[in-house]
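For reference, the chain that follows is the form predicted on its own, supplied as structure tokens.
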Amino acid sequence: MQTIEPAATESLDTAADVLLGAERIVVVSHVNPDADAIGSTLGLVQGLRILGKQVVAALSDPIPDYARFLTGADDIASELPSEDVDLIVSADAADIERIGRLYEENRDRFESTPILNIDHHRTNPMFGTVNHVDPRASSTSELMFRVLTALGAPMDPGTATALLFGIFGDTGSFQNGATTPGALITAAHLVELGADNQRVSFQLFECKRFAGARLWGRIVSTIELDAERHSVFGYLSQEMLRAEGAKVDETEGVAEYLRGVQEGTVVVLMKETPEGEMRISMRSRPEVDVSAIATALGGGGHRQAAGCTIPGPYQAAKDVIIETYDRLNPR
């Protein structure tokens, strides 16, 4: 597999040509898939199928319940196809390791198969045979709209809804720093194509089971304010999940909600895994770059929304976050 230097990112037309030249394609994305990973994957898969391509979506982790309304969501595979494919498309993965188990268990296939890397993370190391990476884009779903447009692929309402789902997710419904003119223009085109913006908004930002709403209350009851660093810390334990009969996916949106605390410019939400690690979700106001903290701890993301996984328990993980914050933001 050819690896292109980090400065080399191919044009939209090059990405489109690679897709046109392949017949059997698998589309993968990152672990713990978020709205943009799911939307960009499903949008591309459906658009390519309309063009007559043989396309499979495969993810290392299951998608959350709030995304299961999307067309094609139930067809996402948990393994790569057994037969050879002409092309692997990586959607929204900031690094090839972020693909997770599918990559770890099939390194030889990734090394022997051409990879088209489509992403918008500025930290992407250009790991594909061909790379179409644009950090100026709001989301990978916005890039997928451009790719499908360049291919001349007709977009039905299901495809448009998946892409809008991804854009809504990464822009926080056009409320965070990822909201660009391109995001708004693309969203307008998708609504014209039949995207169900009300369903997307409800599923992403409003829909909760009663158990999930109670879980939000438990998390909010744990919050602490670090006034010196203008940071809000919150915690989700496995015991809370068991007590409410809820799922970790039902905490989606809590970190964004806590970003509204006036005294805090940074939110750190720590979610305990069954193995005792801490999955960290960080959100910030524009003046703080939380992606630098996440990257220093082996994760990644965007300036105002990033994450990583570090050893627990809670207090030890909190100490690591504080030490890293202080090191990167000396006073």
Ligand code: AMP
Given for the second form:
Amino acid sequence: MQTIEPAATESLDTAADVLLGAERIVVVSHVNPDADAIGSTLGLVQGLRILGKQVVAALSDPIPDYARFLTGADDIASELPSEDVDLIVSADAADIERIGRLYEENRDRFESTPILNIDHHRTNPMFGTVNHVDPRASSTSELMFRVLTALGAPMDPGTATALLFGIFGDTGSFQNGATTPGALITAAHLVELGADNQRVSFQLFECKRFAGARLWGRIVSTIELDAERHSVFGYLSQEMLRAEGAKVDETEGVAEYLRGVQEGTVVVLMKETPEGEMRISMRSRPEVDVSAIATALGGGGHRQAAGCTIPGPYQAAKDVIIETYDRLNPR
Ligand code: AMP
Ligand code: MN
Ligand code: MN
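Same protein, different form: I have the form predicted on its own, so give me the form predicted in complex with the ligand.
Now the complete complex, all chains and molecules, led by this one.
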């Protein structure tokens, strides 16, 4: 397992001081934003606004429909503010490239503006000017709760709901390995602050369109078992999306569902992109580390949930994953 040794991770107080010292702030997160990316971004933005800061959220990709109910979701920009800001906060991005288009199109601004990197990926290379990276945290949303608490920022129910949304997402509703005491304690505080836990749970784990439910059926019908490697492979093609009139966001949760297959310890779900590449989502049982496979293929993530993007088509991508798996798990 290749881990990048942290160059430096700064204390909560340092992160809080950097935020206090800035007036105009933009908060960015990673491409294909998940619940933690969205929740941590919106939670921080709202908390800082209550403190009187000029803050905007900007993301490279649109947010999925299931996150639209969150306060502030409609105000997320798709570009950096045209005027200079004092600080860029990167939330939940495992490395700077994960910020995507906003970074690629504004490299000069990322170089000339201080960056506060707040994250919980252990593969984070500490790309910020100041880094507050804690791999033991369940989620970046948990870290944002700590940051806002350190700042003495009052959290209203909308802010609390956004942060709870992120914690629910990264812990898989308090079911996966990220379910730390910190996740549970933070969730308790957020519910006390008025976070709408029923709504969060429904939006993340139950609510689906008819087309989305049918898409799940198509994906589940592709699964193959590699009995030797205890691995379950499945895929999503662009054709399936077209046939059902569904979006790739609607596959959120399929990989977790497949992790329950008794004969497997690893799930490899391959999602064909419009460009014909394969976006790989890997999930594993506690005894297997899939982040090693993802990292070896240019991606990253966590021990039990990791991903990367590799060339397609499906069979070629599957061969690459198997070859990497065998290289890392010599028998
Ligand atoms: P996903 O399967 O897309 O839900 O991603 C699972 C985990 O892997 C998340 O924590 C992501 O942040 C991480 N991840 C996915 N793709 C990449 C990538 N290309 N590079 C780094 N981390 C990734
Ligand atoms: Mn994330
Ligand atoms: Mn996260």
